[in-house]
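Given next, in structure tokens, is a single chain: the form predicted alone.
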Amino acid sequence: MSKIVVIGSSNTDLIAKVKDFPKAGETIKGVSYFQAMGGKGANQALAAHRLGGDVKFITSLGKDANGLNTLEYYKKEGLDASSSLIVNNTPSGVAMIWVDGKGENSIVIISGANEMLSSEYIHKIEKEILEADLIVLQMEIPYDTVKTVCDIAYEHNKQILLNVAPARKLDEDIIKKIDVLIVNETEAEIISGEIMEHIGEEGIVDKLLALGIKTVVLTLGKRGCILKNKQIYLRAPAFAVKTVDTTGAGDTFCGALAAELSKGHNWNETLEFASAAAAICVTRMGAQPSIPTETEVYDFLKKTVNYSF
């Protein structure tokens, strides 16, 4: 199995269950409220270790009380996170999610400590890059830490998984460096600069794979997902299952994706296993509350597909 490590975000949620969201200047009564951690790279880090990963997280905390239970939180789970950076002065990322009857969410995100994740503080772990085998990211640290990541791990021939997620344009540099390249809808739109009403599914990933990125994974919800590279092109549907929750659905696919790699299984076995653990996910409230474990995503799989293993 090869080694893997997620290099990204961490937060506290803040999560209030409510009928509908409220409209602009409207207070509503909650259903309920909860505290979880949270933050798209711990949640990628945390799936990618509970469905069978060998993980290292590396992420920025204030050595608040916050920060300092999550830190505690992560030894419990058994997720390596010593190589983090924990900061005086600066609150932990924080993020206020609400979710409604649908189990639709909305977030706000307060970064506090991840911004201090910073290319100089790379450059000083830079063995942990350089022991790895996958390197993953997402954008809820500072587009130039993830410049700096990509750079080390293109020289020295890591393989790198991207989640550009919150979406933003990508410098031509970063992209052409980018192994496995994982977006919805809004965020192809945005790097790709094409609609996908206007150019389909299909057309929009191929604009995507012409700006160099090697293999292109377009995650489309209920609909399943799309996989292209120059030797394949799949589809995977999504499973029908009841949502509760979406928040975290998305970064335990990622995770679940980066785990199924590292193990060396192809890219059929890899989305449907992917699939399978997003969709336990979106069952249960929370983001990390809700990522299942490798034996619970191969029993779903056994019970829905017949699945061997």
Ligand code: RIB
The other form holds:
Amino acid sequence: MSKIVVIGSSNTDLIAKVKDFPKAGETIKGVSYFQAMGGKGANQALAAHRLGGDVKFITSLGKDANGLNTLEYYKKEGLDASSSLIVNNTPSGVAMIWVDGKGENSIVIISGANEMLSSEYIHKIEKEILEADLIVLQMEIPYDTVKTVCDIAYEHNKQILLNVAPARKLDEDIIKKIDVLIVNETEAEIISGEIMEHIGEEGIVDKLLALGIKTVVLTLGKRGCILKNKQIYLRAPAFAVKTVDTTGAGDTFCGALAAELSKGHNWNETLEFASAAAAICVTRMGAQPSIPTETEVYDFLKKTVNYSF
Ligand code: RIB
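Starting from the form predicted alone above, please write out the structure of the form predicted together with the named molecule.
Starting with the chain above, the whole complex follows.
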């Protein structure tokens, strides 16, 4: 099995369940509230770990209660975050999340310590990248840091998986270094400069491939996902489940995809496994509490599509 290093954010998620999102200037009564561990980086790292990957997670936390709780939690989960940065005088990242009756969410993040994960720090822990085979990145840490990681990883022939969430435009230089790009519709439109409604799903994927990315995975929510590279074009439907909360589903998909790739599985198996993991995730509240284990995913697949392993 190949080794995965995830470099990215950690947040404490403050989650309010509401019937409907409040309008500007409106005060509403929520249905329930709870706190859980989150952050796109951490969610993807934990997903890859729970789903059978050999994972190291590099993040940045403040020396505050949230930061210490988070480190304790990673330890309990068996997720190795020992090369992470712990900063003084900056609070750990938090995310304020509303989840409505349909399970859709609205998220505001306060990056805090995540912003301190600098290129300089990456150079200090460069050996972690050199010892890995697959590097997983998202966009909740400084963009320059993402670029530095890509430079080092590319120079040393490591596989790079980038999930461009939250969405932003990417420099040409970074695009060419990416092996697997995972994007939703909005992210695909921002990077390609095209509108999906105008050129279609495959059209936008082709645009991204033409920029120099090796494999593009376009996630389409309830409509499943598309994967394309020079050799294959795959379309995987989403599993029909009762949606409770979509928070962390995209991250679970990315982590699952990384875990499956690290096990040497082919794209068909990988997409099916990642879609099943994301489907289980949306049936539960919260990001990290909802990430399934590898056994849960196999059981789900057995029941749902008569899978035999
Ligand atoms: O993708 C979901 C995540 O986005 C949440 O866990 C929250 O922390 C934000 O980073």
